[in-house]
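The chain below stands alone and is given in structure tokens; this is the form predicted on its own.
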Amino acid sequence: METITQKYADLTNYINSKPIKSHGQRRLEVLSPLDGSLLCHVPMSTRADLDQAVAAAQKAQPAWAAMPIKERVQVFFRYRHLLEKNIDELTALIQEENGKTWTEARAEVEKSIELTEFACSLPQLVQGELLEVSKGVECRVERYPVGIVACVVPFNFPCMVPNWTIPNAIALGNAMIMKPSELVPLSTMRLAELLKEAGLPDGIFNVVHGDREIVEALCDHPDIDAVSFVGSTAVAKQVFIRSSSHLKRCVALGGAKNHLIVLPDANPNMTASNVAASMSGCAGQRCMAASAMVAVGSVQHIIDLLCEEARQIVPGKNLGAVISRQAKERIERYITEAEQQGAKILVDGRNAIVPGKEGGFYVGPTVIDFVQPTMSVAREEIFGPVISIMRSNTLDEALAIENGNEYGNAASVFTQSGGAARYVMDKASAGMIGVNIGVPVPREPFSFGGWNESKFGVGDITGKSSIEFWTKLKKTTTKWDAAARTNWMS
């Protein structure tokens, strides 16, 4: 009988800065999408495991919160240095467990460094307010941490999305329990080690592995004060409803169907290269990927260039793998269904095989034309390197198609007309807008987040506006001068 070897030791939970074996009996295989090889096994934890993590966080958080923020952020100055020092190791790990190209994986770590740099600036942003509101009477506003926060993160960015929450939430005085995706748990465990090396006190960052059972337990736990979630819309809704029903604050980011509107006056080469990069970057496995293109009027020359660009994107070379065999099969079903419904496949990425990595999970770039807005490929999030082209005669028709989809993460317009760009900026129903940009992700200090079915809850978990989510306000009014003139304000 053939023995299957694995590269890494089986994982444990990470509680109070120690590896802690799960009470759960179930384990899942973690496979590399690059070649299908076994990396390790990850435990499916129980509520008893979560109770251990919460107890550790409760014990550690008061002392951490009592520390001045200028002292807390010193940990993240050191953490930033460690991310930079270990960038090649982290890049390799992301590539191995997620399937990204080296360049894409490295960009994740570089973005994590930027996120950490922003957290280091928080002392300048949360200094509070003080005003003498009447003679001898002062009002003061100060920010306090929420307490124990839980973060559920997805498979598509094993390093970046955890760092959407880790630096800001923890620097602001909270203790955290993170549930990484069971498909890519290794990167989060390495981040935990780097945080410990940076000097983060025991119990402030904990990792509990698992699946739906643990997510539900995080939503239900009476001692968890806030929950953030990033993943599919269906699950985001459930997490928001369940957390809110237990009176927690919650922001849950869901899926997307991002539309790129291409006008006839768009710069042809820039548009084609941007659209191709947006639809295929990270193998299309990102909620900011171009999934639908609305071609307005006479833009066939741009579509032809887009196809040329797509044919230069080669699986295993400059296109990474999708996360699993199930994902590959699902993506290819969407393509086949569109073809059966009358759409035209201009570039076909089905049945992609990378020589030497026949066990990997690859889908080539796929361009589908003459898609109708009612088709599944036009309405649903495919999460693969696939773009569906819909035709319209006017910009208003294009906006009607964009606004008719249930999601609202991002939308972009490609044009040389400032007036047309402004019109789309005003009318598109999405939280993040791009002009001649295929992936309109805001950079720090601006926050990430969409509208409609792409986001549930108030506030953000990244950028400057995340301060509102990760903290609560205390308002104090004081009067010491008994001789001060008294009026209705004092």
Given for the second form:
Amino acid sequence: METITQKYADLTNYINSKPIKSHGQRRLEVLSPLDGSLLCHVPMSTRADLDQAVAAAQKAQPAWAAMPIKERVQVFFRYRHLLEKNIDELTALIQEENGKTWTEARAEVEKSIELTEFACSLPQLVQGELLEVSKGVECRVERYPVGIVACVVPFNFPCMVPNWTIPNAIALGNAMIMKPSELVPLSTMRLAELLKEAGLPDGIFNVVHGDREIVEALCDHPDIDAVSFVGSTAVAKQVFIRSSSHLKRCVALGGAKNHLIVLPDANPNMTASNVAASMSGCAGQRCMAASAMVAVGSVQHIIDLLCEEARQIVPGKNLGAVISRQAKERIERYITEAEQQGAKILVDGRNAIVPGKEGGFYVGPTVIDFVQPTMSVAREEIFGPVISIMRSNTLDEALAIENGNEYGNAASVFTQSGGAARYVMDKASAGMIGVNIGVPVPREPFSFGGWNESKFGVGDITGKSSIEFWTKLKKTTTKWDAAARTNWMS
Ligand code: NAD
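Let's compare: the form predicted on its own is above, so bring in the form predicted in complex with ligand NAD.
Zooming out: every chain and molecule, the one shown earlier first.
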């Protein structure tokens, strides 16, 4: 009988800074998308596992919350240093479990460092307020942590998306239960070790693996105070509704269909290279990826350059793998469907094979022209290195196409005209806008979050906006001057 070897030991949960075996009977294989090899198995945890993690968090959180924030952020200064020190090892792990290129995987760690630096600056941003509201009477406002928070994350950024929430939520005094994607659970386990090494007290960061069952359990759990979710729109909606029905605060980020509007006066080379990088980076598995291009008027020369750029992007070389065989099949189905509906495939990434890695899951860059806004490739999130080009005669027509899509994560315009750019900045229906930028991710201290079907809940998940989500305000009114004559207010 053939023995299948696996690279890593099977995973456990991580509770109170210790590996704890799950009570779950089910487990899934974790495969490397690079070559299809078996990395390990991940347990599908149950409510009993979650209860253990919540109990550990509840025990640890009061002492952590009582510590001044200037002391709490010291852990994150050290964590930042550890991310930097271990960047090569983390990059290799991200690449192995997610399938992206070395450069893309490394960028995730670099972004995680930036996220942590922002958390280290939180003492400068959360110092509260004080005002003498009547003679001798003062009102002060202070921030308190929410308590026990749970974070559910997707497969496409195994290191960066967990770090969207870990440094801010924990530095603000919360204890956390992290639920990694079952497809890429390894990076989070390494982050847990680094947090411990940085001096984070036991029980403040816990990891519970699993799928739908455990996510539903954490939405329902009476002792979890807040839930953040990042993933597809269908699940984001379910998580938002379920957590809210249990009176928890919730922010749930969903999928995307980002439109790039290209005007005839756009710089041709810059536009073509930005569009190509945006549609193919991380194999198109980014919620900020360009997925639709609206070509306004005479921009054939830019489309030709885009195709030239796309042909230089080679699977296994400067293009990573997609996450699974099912993802590859889904993406290729979308391309075939568009072709059958009359669209023209200018660059075809179907049936990509990387020599020596025949077991891997690869799709080449794909450019589809003459797509109609009603086709599935124009409306739905494909989540692969595919761009659908729609033609329009005017900027208003292009904006109507962008506005007509149900998502609203990002939108970009390529032009040399300040007036046209300003018009798109105002009229595009998306939370993050780019001008001559293919992937308009706001950098810290600005926050990340879309509109429409791309985000549910108030506020964003990172940056300054996230402070509201991870804290609650206490308003105190004091009077110490017994002689003070106060007015009707106190
Ligand atoms: P997904 O929705 O399948 O899974 C996300 C998380 O939810 C995982 O941890 C998974 O275990 C869990 N889950 C899956 N099905 C569930 C269910 N029925 N009930 C409860 N939990 C469930 O998403 P994915 O495939 O891991 O990630 C890709 C998606 O994430 C894309 O749609 C992408 O656009 C989106 N995404 C959005 C952002 C953003 O900022 N808006 C960022 C990254 C990824």
